[in-house]
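Just one chain follows, in the form predicted alone, and it is written as structure tokens.
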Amino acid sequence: MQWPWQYDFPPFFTLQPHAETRAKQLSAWRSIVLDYYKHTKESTLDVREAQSSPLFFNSTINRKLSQEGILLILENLQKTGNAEPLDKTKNRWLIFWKSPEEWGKLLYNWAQARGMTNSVCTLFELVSGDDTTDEEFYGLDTEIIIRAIRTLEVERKAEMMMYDDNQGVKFF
């Protein structure tokens, strides 16, 4: 991943006290976090481990963002719908570089293009199947896929299915 210029600027890793500067800093961090997660196709972040991640620790300049700063960025991402805490302690977060609605639309378009409406496919087939290797959702965390399918359920375009130990989806 190509880091933006701010990533090599030591003060960027310290929360700025001036409100306007901090707003710009948070906006830059939001873009970096979303770009990083899109590039790595990861979707979960553990605040307790984040400081050792290349995202928040620039070893070249030996600077890392504080846990307070990481949490502030995550809460900022939550306000824009790009992050959601997975636990009450806000230690684990789900990161959305696309909204669940956008992922749902991609899934549904794929299902329609492949003639998969009125048939069931497993979540494994969606994220790891041979038919999806060229799709943007290939390799995506199943938690994100489930949230995307839930948005399709609201629109009555899909239904989550449970059978044996598998989860699947039926597109309509």
Given for the second form:
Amino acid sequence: MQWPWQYDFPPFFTLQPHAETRAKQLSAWRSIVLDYYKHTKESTLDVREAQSSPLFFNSTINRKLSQEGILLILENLQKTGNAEPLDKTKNRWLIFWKSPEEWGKLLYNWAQARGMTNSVCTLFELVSGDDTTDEEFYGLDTEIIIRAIRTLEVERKAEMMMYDDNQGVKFF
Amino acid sequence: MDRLEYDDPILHPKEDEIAKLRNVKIYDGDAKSATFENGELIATSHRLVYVQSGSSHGLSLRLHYLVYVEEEKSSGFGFSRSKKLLLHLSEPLPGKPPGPVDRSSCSFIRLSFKDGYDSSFPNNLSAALQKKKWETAPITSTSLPEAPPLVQVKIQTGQQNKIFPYLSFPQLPGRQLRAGIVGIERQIQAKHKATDDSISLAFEDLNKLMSMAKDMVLLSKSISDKIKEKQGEISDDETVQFKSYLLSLGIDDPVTRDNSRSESQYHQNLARQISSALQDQIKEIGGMMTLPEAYCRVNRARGLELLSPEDMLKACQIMASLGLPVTLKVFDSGVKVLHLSTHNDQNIIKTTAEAIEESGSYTAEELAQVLGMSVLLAKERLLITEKAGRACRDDSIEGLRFYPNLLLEKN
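If the one shown is the form predicted alone, what is the structure of the form predicted together with the partner chain?
Entire complex below, previous chain first.
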């Protein structure tokens, strides 16, 4: 993971009172968070545990961002559709370093390329199957796949279905 | 008349006879007919003894009862030209031996001398009164009440213009003296107290009026504020009308009361004084001095005539409007400082930002040491530099540190 210069700048881990500075600070944090999640291919974040992750804690300079700051970044991401709280307590979040629509497109393109239209495949096959190891969405959080498929549903390009206790999707 | 008592007409060895007069009548007060007549009056150094002809016992009036002797002007009638003496008497003593009359409404008796009296008699009598032999050589047994202590006063008769000097006033215990030096003093005191009471009573009313006026002023202020909020601007006419109402009640315009108070001559002079006194010192310590420190220095210099904090504050608040070289500045955090008017924020920000860049980062303590000023002022400098976006903060358990604002400036 390539950390930007701000990561090593101590004030970066203090929420700035000066409005203009704070705006820039938040925008830098957004990029870091999304890049980090893209890099680790993870999609969930628990605020209570996040402070120990290298994302928000730089051990070299011994600085970490406060929970207040983390929450602020997440809410900011939510506004741009890049994050979503999984519960009312706002402790667990989904991070979309690609939006669901983007994922949906990727899925549909893969399905078309493989000639999987009009056939069904399980979600498991999509994220952990042997056919998809090279795909970006390999290892993606199920929640995100589902949301991606939902966007396709809107466009009538796919449909979620249940069969044999598994969740599956049919591409049209 | 009730001061008379039954007594022995025989004179005591210590008693001196002053006069013996025949055909004396005694009248009670202004009575037209005499209570006793046809008697012989013996005036002694101690008492007046009256023996009615034909009786063996007598009546006596102790001289200490005699307050005032007055010669009565003979009445207009031709035939009763007997000389009369008016004897004004003091209150009867408690425990006085019984007399012919138990109660008398009058405080004086009249003696009528059909055969007249020697012209020297009144003088002799007053002399005896003055001598007060009954005090030094009492003729009564100790069972009888002793004569009360006397106060000597010079007396003038009202009608005859004869002066009987130094008639004595017995001072009875427990009784307020109406005359005499002590009495006059007491009168003056009473007068003072009365004036005091009336003044404080008058001011009480004033206090009540003031408190009521205060309520009214507050009420009117709140109303004018409400109007302002709703309409955005209270029109000039209304304001003027408002103020004139209050003026007609004799109340100063409340809106500008504070302003006019602080513009008073005293505060202006004070402001000038403070400014000239502290100007050099402020320059020495870097152009800025906290108000408490300034207050201490000013009072130290003044010595005895110390300033109150309110006066200091008011004076400092008007320094700017007076164009003095030293002015008051209030930071966002509430800290008040006196600084040179030439001193401006832009300079501070610039120098502080440069200092931070040079050293990489600064805490308030470090900066205070470098610049030679108090930590409080150094912190204020850093804060206003941050506010201007020329510094950013790093808040951690290690403390509060300020860095050049790369977050904003660098991409």
